[in-house]
Structures are given as C-alpha cells and as structure tokens.
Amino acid sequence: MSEVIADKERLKQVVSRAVDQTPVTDIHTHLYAPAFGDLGLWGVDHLLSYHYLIAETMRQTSLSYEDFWSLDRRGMADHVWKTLFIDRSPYSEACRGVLTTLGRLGMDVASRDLSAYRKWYDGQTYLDFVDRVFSIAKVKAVVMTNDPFDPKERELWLRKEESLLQDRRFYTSLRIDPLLYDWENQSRVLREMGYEVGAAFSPEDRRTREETIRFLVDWGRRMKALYLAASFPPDFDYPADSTLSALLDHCVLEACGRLNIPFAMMIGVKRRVNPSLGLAGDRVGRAKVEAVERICARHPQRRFLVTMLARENQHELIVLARKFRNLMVFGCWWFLNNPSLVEEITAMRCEMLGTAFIPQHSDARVLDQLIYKWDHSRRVIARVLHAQYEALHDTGWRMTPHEIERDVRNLLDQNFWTFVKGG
C-alpha cells in the first residue's frame, strides 16, 4: 500500500496534480483527423469566428447580420477582435478561451498583436499541430461527430475509408440526426446508396425497416463507431406517435444491439431561433427527463449516454442515473460549460453519483478549443474533488495517492471506455 495521505494541504497537492496530468478521452467532439483535410478546422481566424463569439459580438455592434456574413473569415475574426477585446475588456468564457490557449501555445497575449498570432500559426501545419496541440491539452482521444449525412464527408468515407481511421488519436461516432428529422429527403439518400427504403417510415413496412437498420450498421462498421447519436429539442418525448420515435424503437436501438455500441442522446436544444445567427442562434430549453427515464426501461439491454442543456435539468437526470445502471450521465453540454455551472453541476454529480459519470467533454469545434476548454475544466474538476476528498478526510478515512489517481483516471478517461464496451 502507498503512502496514506494524512495532511490535508499534500491532499490538495495529489489531487491537483493527478486532475492536471491524468491524459483524458474526450467523448464527444465536432474535430476531424488529418485525413480528412480541410474538415478540420484551427487557427485563430476560427478560434475568433467561432459561433459563441459571434453571437457576443452581435449584441455589441451596429454591424448587420448580412455584413458580418458577408466578411470572409479573416474580415469576420478582425471585427470579433477589435469589437470584444480591443473596444471591451474580453472576460466572457469564450473570450478568455482564447487568450487562453494562445497563451498556452506560447504567444504573448498581453501585445494583443493579432498580426504577430496570424504569423505564428502560418508557420505550422496541421498534422503537427494535432501533436502539439493533444500534447498542451494533455488528450489522449477525440471522439469525432461524423455525419454519412453530409455530402462532402460522406464522399471521404466512400473513397479513403482505411486512411480516415488510421490516427487512433481520432475515434468516430455516427451521427443520425438528419435521419430522424428528415425522413422524407434522407430516405432518397439512403435510396441512392442502395438502400430499399420507403418514402415514408412505418415499422409495419418490413424491408424499410430492415433495410434502415443495414444502412446503421453498414456505416457504424465502415466507420468503427464507438456510439451513434443525435441531439433532440427540449419538447423530445419517448414514446410517441411519430417517425422519430418509431427509428428509434426499430431500427437506432436495434442498430445498437448488433453493434454493441451505445446511444448517444444530447437533449435541450432548440435550433435556430434567430436564424440570422447561423450556428450562433440556437438557444436551451429544459426538456422531459421522463423521456430518457421511458427510453432507459423499456430498452433495458440498450446503452444510453446521456448529456442535458438546461441547468434545470441537471439535478432530476442526475437521481435517474441512480436508478438505471444503462444510463451515463456526461459532460456540461454547450451552455453549461462555463466555470460557475461546471462547478455546480460536478459537485452535485460527485455528492449523488460518487465517481460513477463522466464530467466533462469539449464539445471542440476548432482543434485550438481543446487547450482551453480542457485546462479551464480540470481546474474546476480539481477544486470540486479537493472539496470531496476533504470531506472525506474529515471523516477520518484516509486515502492514498494511488486511489486519487484511480478515481481521477476513471472520471477523466476510463468510465467512457468501461461503458462503450458494455462493462
């Protein structure tokens, strides 16, 4: 046995340390492999165009939505700049972000020289900036959201399927969202890759359904998907009398049972109530938990990973997940991934679920975004466990190093995996 940990000052220190070098797997992210070329996106013109920083800047500019849009990215990310960290102080989340992480990678941010920034990264390349970039971060796995939906991906995956997986830095999921809200056009794109589907879903239309359910499986293995998933608005119900509910029951969960991967469900968000904004104008609802409480016992041998938007929805999915050992809370989706909300919702998870959750993804759209938004949560991961574990030192239960570092390790990387793999 280790050394037992008896001053609560060096308990702070093991924790800290063991938070902050534990490599992670980071569940759930928008980010692309190198194979996949200009998918990918980095640099600090996408960092400074990145659409929390748009709908900042948008509520503190005169500009119009049709002249921001008609900027190119470099005239977009010098407006985002000059409105949010030259006119005003850039404290926002999405603004220290960035300062952030171009510190992190070595610039100097106190010149705010944006010029010198755009000259730094126009001496990398991408592929080695992956590396610098995981090392900084300290990620040991991405999981990408790829969508078989989009042309453009989909015509990648059809032409260089072996050398898109060969990063294994870069695990896939299949995202299914188009199929489940779409059917009427995305069963014409299912038609066109040589599956027999119906213009219309019914689960009593046999070959429709089997024929679905090829499609899922087909892709989840071209991809080696670790999960499929979808997002759903605050108003998503299970069951109900629609086509959504209905893939669902027939062919998503049927998908998953021959792949033995789970499900995916991020739930909350309602798109596009300010179309001007494109990606940035979409905003939270609080949703039904009764539904992934349905969902979770009628499918009880089906895997559910399982993230909410609203704040107030946090503690009702937290007492489900107790409840239903096929249910994995993670990560503080989108809106919620701001400090004060990531030390609540954690600190609450920790007293109700022990270490049995994962706390955190990035959610990642730029490769950049893993810096910050993995160096922002450890701290807070750090300093809600420390509370933890003083609590329990208080007790007069005493810890060592090693176990700290199990819990850690479980939280920040192994939970996910123990549970893909149906463990």
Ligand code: RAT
Contents of the next structure:
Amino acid sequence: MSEVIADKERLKQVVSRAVDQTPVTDIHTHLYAPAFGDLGLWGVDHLLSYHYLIAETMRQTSLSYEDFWSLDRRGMADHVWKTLFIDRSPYSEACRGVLTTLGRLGMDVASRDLSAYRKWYDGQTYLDFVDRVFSIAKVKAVVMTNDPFDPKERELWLRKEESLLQDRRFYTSLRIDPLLYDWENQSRVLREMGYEVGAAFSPEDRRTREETIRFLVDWGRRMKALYLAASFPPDFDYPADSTLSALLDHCVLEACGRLNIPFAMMIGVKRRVNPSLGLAGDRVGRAKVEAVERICARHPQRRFLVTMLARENQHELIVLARKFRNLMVFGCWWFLNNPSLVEEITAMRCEMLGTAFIPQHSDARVLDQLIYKWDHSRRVIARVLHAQYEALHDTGWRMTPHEIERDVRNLLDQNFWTFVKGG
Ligand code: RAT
Ligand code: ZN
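Having seen the form predicted on its own, I'd like the form predicted together with this ligand now, please.
First the chain shown before, then all remaining chains and molecules of the complex.
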C-alpha cells in the first residue's frame, strides 16, 4: 500500500484536492459543440438572461412579460442586472453563479461594471473560449441534448453530420420528448423524413411500431448517441394505458436495446405552469417512484439513468436503486441544484449507495455556466465526501490518497461510462 493517511488534516486535504482536480464528465447539458454554430450560447448577456434568472427577475419587476420579451438579448441582460444585482443583493444560487463565473474568468466582480465585462467578452474568440472554460471548470467531456425534432438542429445533422461529431469533448444524447408527448404533430415530421408511421400510435400497428424504432435507431446511430432521453411529468405512470407507455414498451426501449444504450428519464417536471415565462415557466411535482420500479423490473435487460426533480422523491429513489442494478441515479436536477439540497441528497446517496451513483450534472445552457455549476457542486461534494471519509477513519480504517482519488474518479467520471457501456 502507498502512503496511508494517518491524520484528519491530511485526509481533508486529500479529499478536497481529489474533488477539486478530478476531470468531470458532465452527463447532461444543453451545450453545443462549436460546429453547431449559433445554437451554442456563451457570454455575459446569455449568462444574465438564463431562464433561472428570468424567473427571479419577473417576481421583482413592474415590467410586463410582453415588455420583457420584446427586449433584445442585451436589453434583457441589462434589466436582470439592474433588478437582481444592483437594486438587490445577488445571493440566490443563480445570481451567485454569474459572479463565480465572471470572477473565475478573471473579471473584477467588485467593480459591478457590466460594460467592462462585455468589453472583456468582446476580446474573446469562441474557440479559445471553449478551451478556457473546459480548462477552468476541469470538465473533460459534456453530453449535449440533441433534438431531431428541432428543425434547426435536424437540418444541421442532415447537412453536416461528420463535423458535428468532430470535437471529442462534446458527446451526444438523443432527446425524444416531442415524440412521446406530441405524436400527432411529430408523426408528421417522421413521415416527411420517410418513416411510414400512422397518424395515431397503436402498438398493434406493426408498421408504425417498426418504423418508429427504425427512426430512433437511425438517429441514435447518426448522432452516435450515448443514451436516449426524455423528461416526464410528475403524474407519469408505468405501465399505463397511454401512448407514452406504449411507445416506451414497444419502441423506445426496443431501440435502446438495438443500440445497446441506456434510457435517461428525468421525472417530475410540470411544464408551462406559467407559459408567459417561457422556459422559466415550469415547476416541480412529486412523482411516482413506483413507475420507475415497474419499468426497471419489467425490462431487466435495459439500463435506466434516472433523476427526479422533487426533493420528496430522493430517498425513495435511492432505496429503489439498491434494488435494481439496471438503475443509475444521477444529478441534482434544476431546482435541486442548490447547495443545501445538493448536500442533503449527496449525503443520503453516499450513505445508501456508497460510490455507485453519479452525483451531479450541470444542465448548463450557456457554456460559461460550466464554471460555476461545477465550482459550486464540487465544494458541496467535497464537504459531503470528507464527512464520509472522516467517519470511516474514525472506525480505525485507513485509506491511501490513491483510493480516495479512485472513488472520486468513479463518482465524477467513470460511473457514467461504465454504465453506458453496460458493465
Ligand atoms: O434545467 C433546465 O434548464 C431546464 O429548463 C430543462 O432543460 C431540463 O433540464 C430538461 O432537460 O428538461
Ligand atoms: Zn436539462
């Protein structure tokens, strides 16, 4: 055995260093590789007009929704900046994230000088900026959310597939919410693409079933998707007498099998509770963990990456993961990505799953956000892990730095790849 960690001071150092330095695979983002052109967002105006901040701003402004949405990107950013950062103290998680990001990029946050920040960004080229962000955030790879139902993205895939896959830091996932929730319109899109599906989905209709699978397999291959993915509402049930349930059983999981990739389920989002807020108008609801239990039990050959949005679901989901090795719990999603909740959830997962989970993903929509999302998460993960190792040390068990680094590498990087590869 190499150096054994004898005292608690050293233990703390080793854990903080391992969590701080280990390169991360970020398994769910809304980022795009540079080849996707202007689908990829970056810069201070996009940071400030992030939908998490728009939700906070619209509670504190007298501007109507219409007037806010009529502003250009810069106008929105100005309004968020004044409302949340100047007229009030920006200590919410999403606000602080902007400041962590600017600070880690080398800007003077104390100056509160938005025009200076804009000037700093004007001096950057996008390609260098991508390198810089990956290096500061110590992220080695991100998984994009790739949507063939988005006409702009679809057109890019059909036109320049090869170049979209060139940057090996950006991996792909095939997102299929529109197909699951809007068969009526999306089946038309499938037909336009040459897949002979019916106007209504029925599992008895063999051709529609096979053509849907063919579509999913073709696009999974075209994108080299690491997994298929969808989000689900709180009342998602399985099995159920619904198009959704039938599509999962007869097409989605079949396609995952043929592609030999997992299915990612993000459960607990109630969409468009306030449509005037756009992307910021969704809320969380308590979901049925039984639905996940039944899908895992019924499809033991399939692999499921699952995250749930409600705090109330976390304990049950962890218990379920102890029962099914084809279930990998991941991330503290969206409204859970706040230090107090990340701490609670990560501690529970460590206590009940050991090292067999994926603690976090960023959900970044703006490239620069990788910096703060990972900076903030790493701090909490380090704190939680340190408490676990300290308790272990108190039993008399002794660890080496190498062992701790191995565990952290599994948590932040390898668990995902092992699960994707199926073992
Ligand atoms: O976190 C977010 O930005 C949400 O708007 C959603 O994108 C969510 O993460 C999702 O993937 O559906
Ligand atoms: Zn997302």
